[in-house]
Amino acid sequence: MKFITDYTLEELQRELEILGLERYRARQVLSWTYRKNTTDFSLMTDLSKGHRTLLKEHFSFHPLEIVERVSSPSATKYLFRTLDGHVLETVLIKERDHLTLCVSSQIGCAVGCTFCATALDGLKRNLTTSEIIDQFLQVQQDTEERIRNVVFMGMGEPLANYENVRKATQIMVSPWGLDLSKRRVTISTSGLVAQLRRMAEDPVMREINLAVSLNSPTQAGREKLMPLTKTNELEELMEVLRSYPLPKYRRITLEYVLIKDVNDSEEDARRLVRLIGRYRKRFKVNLIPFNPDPNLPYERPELKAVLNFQRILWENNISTFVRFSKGAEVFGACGQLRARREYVKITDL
């Protein structure tokens, strides 16, 4: 069965003219499918009952399916299922006057970061283009407002998966697609370096947001909590950020998950700052202080430890923010999402 959203624009026209049916119909089908939340062909009423009947025997739209619901005061997990089997996990996040949808590119990560629990599963495989767009088509249809955020945060690498998701975010920008403002697209990557300059000449992914996960300001310290450091050097890393082509009015985000002990000291925080050096206009850092997970080995930082962390930041002129992750007590916050895990079910769908 071929899905629907696996297409774009130009790859759905291309097939319908194979059916024999006019290229316009993709536009039509499409309208329905990412403008008016329509996945049943039998309600696409601008085309013919014979045109909806051939689409139905052709073409499908949900790759996935809703398993189970978690839901928190701060956020809603989703654990879907895959048509082969496989669980992964998708975090609708309520900010204060917007939602946002931190959805999942691999199903496990082969990245290996040690504080991080979607690591302990390994990586089981890429997901495809439809199950990146059905994460989010299936929970807007179950939630009332709009989402408006999209960030690519969820389980895996993002950019170990290019192709899939660069066409889901073509997807998610796109007019004919979900239509989301580029600028509330953001993708999270561990710092692939080869990925981040193919990333910079790449005309639909440079236009979105980037946020690199930092963690440690020295080359030793990243290759303890992030082993892909070994083959993608700090320096290199900073090299590629400081010339990377940003919109207007845009900053890269460096996401630094603060570990009690590990990477939280004052002469940590002044490393960080003689590491972004005279590219201060150029970055924002956002602290995320470690959320627990009982398979880990690591603590969360005192509040004292992170703000004084975040002070000597800010005395340096570099904007820093400090983000507690939302979603946690549903083991949904960044770094807590994982396939293999024994779940309460607290509401039945």
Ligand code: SAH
Second form
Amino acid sequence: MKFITDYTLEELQRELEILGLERYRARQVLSWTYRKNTTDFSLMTDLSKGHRTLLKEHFSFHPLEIVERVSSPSATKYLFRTLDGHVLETVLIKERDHLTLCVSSQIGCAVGCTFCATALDGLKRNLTTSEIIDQFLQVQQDTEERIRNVVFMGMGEPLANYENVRKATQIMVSPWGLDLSKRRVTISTSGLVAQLRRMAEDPVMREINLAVSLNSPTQAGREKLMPLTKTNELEELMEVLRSYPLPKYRRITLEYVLIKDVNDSEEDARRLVRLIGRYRKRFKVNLIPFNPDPNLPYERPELKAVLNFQRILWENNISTFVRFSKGAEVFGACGQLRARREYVKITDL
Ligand code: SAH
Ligand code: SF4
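Condition change, the form predicted alone to the form predicted in complex with S-adenosyl-L-homocysteine:
And the full complex, kicking off with our chain again.
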């Protein structure tokens, strides 16, 4: 079966032409799908009955099935099942004045960060474009308010699945697609240097927001936490980020998971200040206090240590924010997403 949600406008035009339909029918189908949120050909009333039947024979919309939904006041976690039986997670985060959808880009992850639950499963496979887009569509269909923000911060390393993430991004920000603002779509990466270079050259990808998970200000510290940094060295990473072509008024977010007695010392904060150096206008820092998981060997720092770390950065004129991840009550916070999981009832937490 082919999925409408796998195609750009241009690709769908070609597909429909092959079936003998006019090219402009593609725009109609995508407008129903993304603007009117209708994923049932029989309701697409500006198409003839014959066309609707033909389309139904060749295409469907949803490669995913919702298997569970867990809500808390600040977040709803959706568990989806793929056609080949994998489970993936998507989290809808309720911010004060808007909704943000945290999407997954892979089943599991190969990067192997020692503080992240997703890493415990290894990499099963990449998600397809339609599996990424369907997370948005199905959650939107389940939600009254429009979702305007997307972050690629769910399961997986988005830049390790470059092609599919790129096409999903294109569908998200195009007027014929989900029509989200480019500044409201964020890719979060552990810092794959070659792919970041590619992103910098890519007219679709370089327009969206970039967040890079730094997690330690030194090469040795990063290697301990993030095995992949043995080949994607900190110095090289910083060089790419310093010259990355940023749209006006845009900054790169450096994400830093603060782990008790591992990377939360005053000395680490000062090292981070030195690493950013004279590029402080180019970056902002998000400090994420570690979210514990029964299978991970780390602890969350005391609030005092978090605020102290933030103060040192502020004193050096580096914009720094503390992000208490939402969704921890539903095990949907950063680093808690897993494909294989023991079900934890909220009442047990
Ligand atoms: N693979 C990408 C995106 C998914 S992870 C990346 O690493 O950037 C999204 C964010 O969650 C990253 O910044 C990561 O450092 C953070 N994270 C992972 N495990 C965490 C944990 N246990 N507690 C808090 N944040 C965590
Ligand atoms: Fe993968 Fe990101 Fe988790 Fe690291 S933090 S294992 S890159 S999902």
